[in-house]
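One chain is shown next in structure tokens, namely the form predicted on its own.
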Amino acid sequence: MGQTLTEKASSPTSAELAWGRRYLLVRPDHFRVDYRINPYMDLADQPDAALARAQWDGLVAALVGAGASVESFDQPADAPDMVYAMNLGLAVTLESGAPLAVMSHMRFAERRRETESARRWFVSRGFGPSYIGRDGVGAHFEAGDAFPCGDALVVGFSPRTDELGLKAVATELGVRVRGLRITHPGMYHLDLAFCPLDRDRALVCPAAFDDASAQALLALVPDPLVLTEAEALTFCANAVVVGRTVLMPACPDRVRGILEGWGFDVVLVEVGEFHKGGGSVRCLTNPLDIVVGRDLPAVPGGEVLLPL
């Protein structure tokens, strides 16, 4: 499962990710906990509105300071979870050059009210909308489960995204999708257990997956930084990478030592109020600069691969 700390620290620098320099965020105008759809949500533990806004502003400043551009829009009053922008949709530029937003079809009805507001924003920025499912029927897909990695779009499934969602995304984008079965209740989206760092490295928590999926993901990443379950539950994998800068809500000492040995700058960003809703730095940010043919190889008709 990867190299030792000493070996990792001496590894040569790998090529930076080409994507991850343009982000969509949703301002936390109406962020609150109105229901419980993940283990972190507690109606008796409400976020402090002023503190949440200050933390969100700090995240924006950290992104810009790292060299990323940020776009945002107002949060509708009836969508308290919409601040977790990562889950609104998967934005890509197709080989044809056409921008496309694959809109999420949320597992829980409480979050489906976000789709129309998100659709309007994506259309206003030139993204054509594509729909994976409709309320009550069809496939489920949540964009927090999807990342480019190696030769495929890696997509977690079971808690939120389902196998029909994998097939729909692969077909819609014309790419290879590698599905990974998530089994850990506290890491219900892939972005809580996996974070690409550069072309060869990623944060990976095997405890989030069944055995076959964990082994498949470790085999896909040439040089994984393997997280323990305890490390991952600090939300450290729910991070954003801008070039050689990693923006994280927390960084255990062992993880920091490896990242800095690899030449990354670790920037801690306080977003604790948003942990009350079950999300952190990555959940609050949606990359807008993924390109098919550059970050994702094109596969005519799409293809889905599942671990045996």
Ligand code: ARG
Contents of the next structure:
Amino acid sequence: MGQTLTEKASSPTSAELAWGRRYLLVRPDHFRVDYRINPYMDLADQPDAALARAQWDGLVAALVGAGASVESFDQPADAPDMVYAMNLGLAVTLESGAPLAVMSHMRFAERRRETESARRWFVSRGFGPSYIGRDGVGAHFEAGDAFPCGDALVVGFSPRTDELGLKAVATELGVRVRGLRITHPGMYHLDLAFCPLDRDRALVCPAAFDDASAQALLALVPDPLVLTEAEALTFCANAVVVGRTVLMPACPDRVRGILEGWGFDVVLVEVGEFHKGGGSVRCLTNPLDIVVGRDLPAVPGGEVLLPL
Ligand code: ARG
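Provide the structure of the form predicted together with the ligand, given the form predicted on its own shown above.
Up next: the whole complex, starting with the chain shown before.
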């Protein structure tokens, strides 16, 4: 008993995330910067195909090394941004046990070409597909905006996902959605400013949001690691967590010190060619093992909560 108490008091760790052990990636066979839909994309600065492929292979090896399983498929030639697999859709297992993929309805038409081949892949893996924005309802949803955290799916909105999209996701999944308004042009998806680390902790960059949303997010995470804007712009929050391993494209010394103090292993993964399209480690990986009822509560019918 005494020993348990001592262990608890001195332990820097908290319960690991149950999800984040199975990922979808898209092999960069046709990765290019063909258009500009975020501030990082510059048509004059194209990725080197061989280097991008080598970096992607390194990311896959790092994921597997951390204990994750990886599935991938070949990139269609007409979808140069499809390497950012995080945005294809949100895959969950519903409370009923049925796997469901809520396909993204991308804000920019250039990326909507990705949806049909992504849908076929999810179906081939047993995920029933569901469509945001079908039937002419103009909802937008991009899955890089959505993560389970606390009692809800937190979903960033404004640059990409919109308020109709929040409602549609909440209804499709039967979960509580907490919307967070993103205002920073360089952090246009939630996954550039927020990364759940374990049950109590997350990387959070308040500068990405309006004041009410920043406060709401900080209130939701018991023990946030607050990033400055400069730290977040290294793409360090665009990280993937597998148990107690954090795979990051960069890690400022201050951030590393805190993560290691909390018992995480930081693994740096070089994916600089993919920064040319405006995405990093997390954007390239889509978790397939989120479970409603385990990782976030089921709320029949769904509900959306917005900061005031
Ligand atoms: N070029 C892509 C876009 O603008 C990059 C996506 C980055 N992905 C992410 N999950 N943040 O849509």
